[in-house]
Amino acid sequence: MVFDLTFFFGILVFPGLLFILTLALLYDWIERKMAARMQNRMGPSFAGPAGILQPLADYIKLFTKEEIIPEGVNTFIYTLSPIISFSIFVLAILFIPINGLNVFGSAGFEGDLLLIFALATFGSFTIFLSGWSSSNPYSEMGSVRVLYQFLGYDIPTILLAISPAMLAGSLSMTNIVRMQAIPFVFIIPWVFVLFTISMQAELEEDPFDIPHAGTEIVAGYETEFSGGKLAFLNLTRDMQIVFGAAVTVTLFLGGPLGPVLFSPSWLWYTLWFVLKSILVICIIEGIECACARLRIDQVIRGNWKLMIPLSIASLITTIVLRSFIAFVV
């Protein structure tokens, strides 16, 4: 019974659902404050100290608003797709070792890196379904852009993620972390740069926010959503940010590894993981605020003509580098 209570506490509270939701709200606040400073605006200021409770207040407001369902929508998919997409990204994050182990209290398994990316791809497809089921031309256009962008950039993202896996000699997230006595960002910095750009596209951050480009297609796939359904779509985007930062930290920055000054070690691991994730969030938000939105044709050409060839070249370079390191050692 004690084991069961510990297991459910890990799933629901720490480092599970409640902790992940808290991270999502914290990262949302950091993004908004950083964007406000870079664009000479105030940002969240009144809800809580320095406006830190503003993201929570926004979700409470959305969940209490009336939901309007347009005529002609596929009600079943329209209703479930926001919840399913949110749940899938939460499930993907549960396999990432936040405090040294994953949420299930284990070291994972060989190949969980591929499982995580498979879940993220399926989550992106459910986002497509949410817009496609809305029976709105702007939503349908935004959902098609989701397929073009998310599924297209999945190819270079996975190829680039294989590079640290090659250095570690494992497809296990936990083993990749354990092999980073020196964070891989210092060994293969070019892969980190390309992975960050590719992840920028996966997270719909500028200059890759074309699936919901407000100046072109209203709100894209979100156009016909309101109330709780819109809240779940926004939560999905926040979960994507948490997922992207967590995967980047795990693959290139040593995950939760860092100095442990005193017991308990899991507390220090969690602290280092959060601090490294905030660093990644700042990099992503800095790129977003500094860049203007690309056109859809530029995004597609950039993927097939630039990112995929560079990711293949980076993988080959990493394989050669690993062979050289093994030869020297």
Given for the second form:
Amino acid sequence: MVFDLTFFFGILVFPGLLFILTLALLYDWIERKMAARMQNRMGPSFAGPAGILQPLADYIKLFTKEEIIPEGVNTFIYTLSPIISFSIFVLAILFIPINGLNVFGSAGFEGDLLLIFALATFGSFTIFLSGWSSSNPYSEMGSVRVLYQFLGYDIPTILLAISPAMLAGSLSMTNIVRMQAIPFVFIIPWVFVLFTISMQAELEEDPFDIPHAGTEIVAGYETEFSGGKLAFLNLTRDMQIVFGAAVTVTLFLGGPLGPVLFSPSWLWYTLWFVLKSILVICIIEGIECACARLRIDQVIRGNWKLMIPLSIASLITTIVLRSFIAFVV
Amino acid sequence: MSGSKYIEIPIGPQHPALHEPILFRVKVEGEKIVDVIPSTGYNHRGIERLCEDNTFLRDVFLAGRVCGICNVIHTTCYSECIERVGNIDVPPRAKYLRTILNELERIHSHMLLFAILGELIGFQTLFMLVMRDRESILTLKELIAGNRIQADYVMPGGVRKDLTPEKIQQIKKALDQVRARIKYYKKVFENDSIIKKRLSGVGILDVQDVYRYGFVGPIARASGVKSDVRCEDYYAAYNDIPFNVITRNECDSWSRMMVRVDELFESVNIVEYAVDHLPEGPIGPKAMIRTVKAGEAIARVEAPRGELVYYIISKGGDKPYRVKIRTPSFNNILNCQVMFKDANLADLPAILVSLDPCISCMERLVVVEENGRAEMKSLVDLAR
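May I ask for the structure of the form predicted together with the partner chain now, the form predicted alone having been displayed?
What follows is the whole complex; the chain from before opens it.
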């Protein structure tokens, strides 16, 4: 096999790992700054211009801290699960076409939409493992809540993600993006609203901020983690947010598509993608700031009694809409 | 289920849901609370004993430090008690000034509680905004007493600082703004569906339990018991000032919060009435009151959390023989397990915050001597 420099550059630097990490830190900063402004505070303002380097400074601080492994934990899973969950979410993001193509330089394959959702579910399960292995009552409660919430909300999320795929007639994300001359949010806005709500639950943002409800179970599954492991768990959380924003942009907002003023086109594609995902982040954070936390039983009841029937109904309406469009055109 | 295993989750002594150290040993089955056992002793400071060692005058400052949030109310209660022991007359202007400060303290204490409620149910924005609006009340307190929190304003026989007409104008202006903000928060509490979902129907406390366990303050009033020392007993200027006692009948966490919201309007009205009808005259005795004649007295005031009782015995001279303090949180916190019946673990902060926990002011140590053997009694045993 020939050593392909551009391939490795694509995976490791742009649009791969380094770029995604930068995005994660940027979105973290935007979230914090926006929440602060909504709550009449300043937010991070010392590290870098307008505090933009604060997330980086936080991670550097965490990585330099002492790591404590408490007695009685399952050391193997406890050490491995933060890194694995982080890697799984990064892998899922690598499949999303950020600059027109995905990171592997290909147009993806038929069915990569299902693959990234499978990866996300598996990532959530490793988060559960991290809490379960740390033998602490708070962590156990937190990780069980993770399972309740993710297993419940994965179903409506995937059902709702099928709708754009239905309209595009393909399960490949590149094809879905290609079909969005008019972004799907204007064609099926109700699916977009429902998808945003279930994404809110997938990303553990208020009002679904239950697995690490500080005032009930301290830090949930993160309670026993410290130092680099905690940093990886926090990075996982940031990655989840990048993932959620990227999937929403790809499925509903036309992905990287946008006006290209001059070449190279990949620069414009990346710019549009980042701008659109910042919009999604702002929506997510706006809901987070305006809501209190629900209770776990209310969330689960809401999922099985409300979200799943609604997502099935929206899937049916999308099917009807698609046959109608096919009939007219 | 028989044979099922419970997880015991310690809430405290250090826990994000608590702002002062106390331990709640919570037994849960899944997410359902089976039992809650409060256990105290992390914050005992021996203030009652210290009071016996110090003079009457210095005890004023000790009384103010029993509770940081309601320090004016503690000093008011202590001073009223001293005045009853020594038959000391208080000039009417001082009585009105005491009323003003007491009510300002009630406003900022209740607003602090709303902020904590926001934090505990995961509503950071509510926390930040309420804390911002509470600051204007603290500024008023600083304007009148000289300090934002620890006022040390009330002294036996009167108060320490007078009000000028300019300050009265400032107070009125600030109170108008605060009233508008409270109206807004009332709307939030009434209309926000998630707050209602989290609080209503949670932590039910029926009237029989209020009487059986002796709950006091807004907690009793939210269960329909019309108990308010401000109209039951005479202290400060409350018998001259018209106000309503707020009661509700829902008996849950939400109604406890709503009682407090409505009390804020009453408090703002009381302060406005008091500054409008402020009598002329001196604000205290010419010389500090250093000695009190022999005797004993009991004084009750209405703190933000309920009925506060001071009992003082004097044997003459400049030191009290005994100072007994009974704070409202003592009853409210130690008997709280009746509210956790069938509650979810996620309800625990919502119930706890509706009790307005103030741990440091309720920590008492009791040594009971029986057959020559000294035995420490736990507070939970005594509260029952």
